[in-house]
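Only one chain is shown below, in structure tokens, and it's the form predicted on its own.
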Amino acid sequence: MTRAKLPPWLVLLLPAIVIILAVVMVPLLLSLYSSFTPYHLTRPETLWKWIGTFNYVKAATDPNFWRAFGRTVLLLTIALNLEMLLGLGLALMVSKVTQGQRLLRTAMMFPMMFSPILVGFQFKFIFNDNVGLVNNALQSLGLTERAIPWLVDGNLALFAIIMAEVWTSTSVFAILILAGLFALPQDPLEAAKVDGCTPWQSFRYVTLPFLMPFIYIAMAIRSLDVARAYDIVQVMTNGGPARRTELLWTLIGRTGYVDARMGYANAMGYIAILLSIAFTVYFFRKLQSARRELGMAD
């Protein structure tokens, strides 16, 4: 009998397939299974006790989960809109530069190169009550007499986290919008100028509609990043004060690794993934709508 030989392409892909199965699929399936169990890190035997959808029902009726979800949506809404506006303005200014534009484009990418943990420590120092740059600047300018408790007050702490997110990721919008500006055909702009359109009208009715697909691509990418925000929040506030800045993934991390309720944490994680997918589908539908308006859709 002759042994069956594997196709050459499968032989080439086999090591990658094995690594993906070992590193991605096995942990993914194990976490999915454990979400249907009362798995507790300090009691390994609970991994084999099946409780069905109990964890999912518990998460769906848990006020702490939905409060964290609401804060995540709030952070996502404010951060994405600020990043879009600042990125659009930055891209428009850079596109007008004639000397040193390549250097400016490189400099724009610096914030996104920093580790989120490093950004968290940086902004934790900037908003520190006693030695922080923000309080020292405000007091030096005479705008306040007392130190403002940026990371102690819940609303101010969320504002500080938003500032950190905006600083580190505005460049994503700026780079993608700048790519759209470089791809913008000049004929419609020249036609608008001949028709007597003002610069604002040309931007509003010619440039912006062409840029919308690039903006929605950036929003889809950033919505996934913000929806799973963890590092910056964990470093700056650890979800405090009194859980006032706790987001979905900081709550999941606390539940899984501090409270050791890994089964329940995995269930919340899969619900959070489904919610993230919903946001992504929304932005991709907006992207398709913008492309249809430009006649670019298939």
The other form holds:
Amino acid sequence: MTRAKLPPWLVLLLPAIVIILAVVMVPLLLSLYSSFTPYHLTRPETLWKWIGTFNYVKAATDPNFWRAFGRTVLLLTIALNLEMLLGLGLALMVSKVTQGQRLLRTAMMFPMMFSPILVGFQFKFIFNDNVGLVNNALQSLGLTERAIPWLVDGNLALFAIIMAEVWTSTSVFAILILAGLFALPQDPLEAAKVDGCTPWQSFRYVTLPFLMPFIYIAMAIRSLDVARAYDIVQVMTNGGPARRTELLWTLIGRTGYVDARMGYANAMGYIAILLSIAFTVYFFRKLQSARRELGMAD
Amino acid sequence: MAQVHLKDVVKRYGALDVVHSINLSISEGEFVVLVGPSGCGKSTTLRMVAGLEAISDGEVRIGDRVVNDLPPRERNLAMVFQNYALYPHMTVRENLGFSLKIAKRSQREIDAAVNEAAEILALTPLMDRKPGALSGGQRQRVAMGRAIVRQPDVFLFDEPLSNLDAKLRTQMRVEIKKLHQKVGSTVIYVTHDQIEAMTLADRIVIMRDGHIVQVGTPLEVFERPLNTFVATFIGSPPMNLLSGVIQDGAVVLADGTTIPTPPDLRVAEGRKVSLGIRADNIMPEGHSLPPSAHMAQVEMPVLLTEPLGTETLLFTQLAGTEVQAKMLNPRPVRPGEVLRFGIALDKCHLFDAETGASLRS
Ligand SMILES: Nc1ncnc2c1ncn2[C@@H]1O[C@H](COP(=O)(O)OP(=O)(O)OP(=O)(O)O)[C@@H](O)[C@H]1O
Ligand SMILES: [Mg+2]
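Output block for the form predicted in complex with the partner chain, input the form predicted on its own:
Now the complete complex, all chains and molecules, led by this one.
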């Protein structure tokens, strides 16, 4: 009796292949497939009806989808830039501290230790128009007469959400930039001083180019993070009021699980993933070119 | 171009003094070399002049300005660092022109100055490379170029050649000397290599443990070392030192060998001394010590030879101390062979055995 023998490398890789197939590939393919069907969670038989690119066309022509898309990009742009500036400032200050720096570095990480859901609740309370800290403070300082409807007005709500995002994640930038500052070679800085640079010029022409790769790494990580933002928004505004803080994933989540239109949600999800991929590619390009600037990569 | 004056300059780290009250006046256009063993405070001194290190006490003047509290950018000097400290993200051209760009010079002026420096240092074919793509010697030349472009009052060099191989070092030494003759700026140059010091300097400043031990022209410090430290530090191979006692106008060594004292020295009977003889002044007979009235003869066994081509170094022994001698027009010498050596007494030195201070005064 002869039995077909598998080559040893395949045998050794088999467990990993099986797990990857079961955990990643099958759900991925299934969701991709379902995005071409009118799959409705409550009506399983709809999974077998092929409707081609109908869902994609529908998403592409749905103004609500594009508004959420645009708002996500807006949130991403504002939050990332704010976080970068604040993180840079924070890192520069902490790097100058000589005593108790460890303690500060640890304290800097605190916001990252909270669940985003809790942060959402906390900021929802802070920005609450009746009992919130912000309004209380503004009113007792006499800065405003009336309560400001932070989470009701669309722009203000987006602002509040950005505040929450910035609060939790500035430390990602701060930590990575701080690592860059620790690795910063001192000699070129001294050379710059002798060459006539003011502290600002030293920073602009020597320190900053060196930090750029670190900043781009943080940007890449955070762009993925923000592009899939869900929890904080869900808790703070639930995409409301009247969809004015709706982001891609709150829209997708609602479509999939509240409206149970899974096929359509999956189609939107795949478009959203393209956005994430685009940002990642963009920042990695930037990272590569910044590293090449420094003569670090080729 | 400017004078540089250091007056009672001290550098203190906490309670630790690493530079003790240094005084030094450097005139316009002078090439001064700070030399000394590792850790003696050469770099620290240089960095205080540059403004990269705070001055704990005393006063540094450049030209007629006290610069103690001026940041480096207001001192108008250029520095070449030991590891070059080039800007890694800028091309050679940008590295060279950076200080002028910061000074807001016109692009035409910058190009002219950069191209001239590139010409002098043969950097023209490398202008668009980044420092990462240069060899050590090329980086060193870029660092030099960056300094030249600025046309500073004072050039500071901190061991700029120590990362180069021997041949390149010799070559760059000549380049630096030429450069100084051409631009004529004041130069302070730090090295721990006494050959570099001897060949480059108008004046050598020998430092040890944060003190200045001796200041003088290369010939002065070579011919009239103030103490055994300078005597053994300057000159290669280092000066031989033999301990002995003065008796009847001669130095009596441990094994009873008697060598007359140098003719121009009067030393008290019974004083403990070190007799200093350079290898060039102790040679086997028949191997060309210039004839002199003041010669002494000793017999020594040759333990080891180091042929250098035109001359051979002989490692011998006298009164239990190793003595290095030179043999010009060398012939093969067997280890263990005993030779008669002539010592040129008028070139010998006497130092106090305890303090090491020269007895020539
Ligand atoms: N930040 C510091 N804190 C305490 N001591 C220091 C500090 N920096 C330098 N020193 C000490 O100061 C002394 C002089 O250092 P410096 O760098 O000037 O030596 P150097 O003469 O340039 O030696 P080398 O030839 O090795 O470069 C050394 O003993 C060093 O240990
Ligand atoms: Mg040094």
